[in-house]
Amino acid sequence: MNIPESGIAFDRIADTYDADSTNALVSRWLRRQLWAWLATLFPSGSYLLELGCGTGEDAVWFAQRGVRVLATDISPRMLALTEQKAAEHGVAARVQTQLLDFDRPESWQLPENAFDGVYSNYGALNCTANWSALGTALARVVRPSGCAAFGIINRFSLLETLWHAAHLDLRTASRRWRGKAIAQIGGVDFLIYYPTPRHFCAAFGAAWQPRMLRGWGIFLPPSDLYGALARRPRLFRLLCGLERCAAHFSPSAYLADQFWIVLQRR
């Protein structure tokens, strides 16, 4: 397979993913809020699919609550972290990995209905617009009945846009309004895509209805900003509060930093 510029991108920064993104402070506080609702979602002795696994930390906290999981990236070099980290916990048995390529899910070679569910987790499907095809492959490996829990970087994040502004960089406080932007990780530019809830719905197919839809980062920012918050703990345990209020609030989705859908198959 040939390596998209994405996967090119996310293997020259693996190494150090978990020291610049994973343990940040913000970071860890978003994943558990996440976790808790996944729990809800995918129980013990489910078979998971997910997409985009980085580094494995999500595949590693299934694995470890008797969940199995195939973890599956474009980054050959995030499987093989994934597969040291699955290692390193003793969840190896539950913890297979595969590279997939999200552009092209037509030629995933996956068993049908295998699946009880998939989950894909920070933006992992921002790096593709081809969602019509996905949902196609997906909903022929998710057994019917089964959720598909997405975390997807929104078309408009209110709190970015603000901030920006404020500080005169309209370049950045505008980037992700068309719908896709240039990214550039770790020297290497490609392309992302910012679809808004209902577009990616759309797009998504008539195979899987919406179940629940939630925003994260109404008062928490992007990523871009978690260290100079992490310096201010007293107004981060004020926002997280804040933040916990709004999440329950479906219309918060089309102004958070990210939504997070679940959809069912039909």
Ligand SMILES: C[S@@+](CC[C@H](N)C(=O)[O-])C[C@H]1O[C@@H](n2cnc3c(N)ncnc32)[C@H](O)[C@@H]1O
Contents of the next structure:
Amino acid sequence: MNIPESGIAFDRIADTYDADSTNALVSRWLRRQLWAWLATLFPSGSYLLELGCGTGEDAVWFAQRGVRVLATDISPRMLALTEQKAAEHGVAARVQTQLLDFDRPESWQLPENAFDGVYSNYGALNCTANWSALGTALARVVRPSGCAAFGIINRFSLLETLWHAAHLDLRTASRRWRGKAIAQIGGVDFLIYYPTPRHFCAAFGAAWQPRMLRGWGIFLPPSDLYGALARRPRLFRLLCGLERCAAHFSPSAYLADQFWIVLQRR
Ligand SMILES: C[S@@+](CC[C@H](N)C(=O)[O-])C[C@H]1O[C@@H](n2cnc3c(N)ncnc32)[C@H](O)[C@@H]1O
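One more: the block was the form predicted on its own; return the form predicted together with the named molecule.
Up next: the whole complex, starting with the chain shown before.
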């Protein structure tokens, strides 16, 4: 399979991804909120498809709760780490892996109506703008009434804009506004796409009914500022409390750093 630039980039940083990203204090806290939310959507016994699984953090958590997961990614190294993590946690039987490009859903060979749901987190789906083809392909493989739950980096992040504008870095302050920007990861340049929640729902298509929208990162800063916050535990606790309150107010999803969205297959 032809590996796109985004896959090459993440493959190169796969071995340090957990230390640098997954285990950062703010990431851990956010993932705990995410898990509480996912647990209500996908009960034990479900069979799920994960897109852009990374090192398998979510897949292993699901498997420990009796959910079976087909964890997919375009980075072979990420898939190897997912298998290793599943084996270390004793849940290898519930986590299968597969090399799959979510940017080319027409090439998938997945059975129809096989999954109870699909999920993808931490901005994996920002590595494509092909959300329309993705929505169509997922409507074929997820059973009717099954849910799709995604964590996506937002087009407008109030905090990021204010922070960088206050530091007179207007270029970074407005970098997402065009809906795409070049990212550099592992020394590889590739495009990252930033939809608004409305734009994402429209592109995902009529086969999916929006069910829930939540914003995260109204008070907690974007990932490049996680390190600074980790050194200020009292501020961190205060922002977490404020964040929890704001998350229940769905219009905040239009100004938060990332949004979590649930769509249901019609
Ligand atoms: C920011 S990481 C998120 C990983 C994981 N979901 C998490 O919660 O930590 C993005 C992941 O998407 C994968 N990815 C990027 N482009 C992809 C594509 N076209 N098809 C499938 N996976 C892709 C990368 O290899 C990487 O593992």
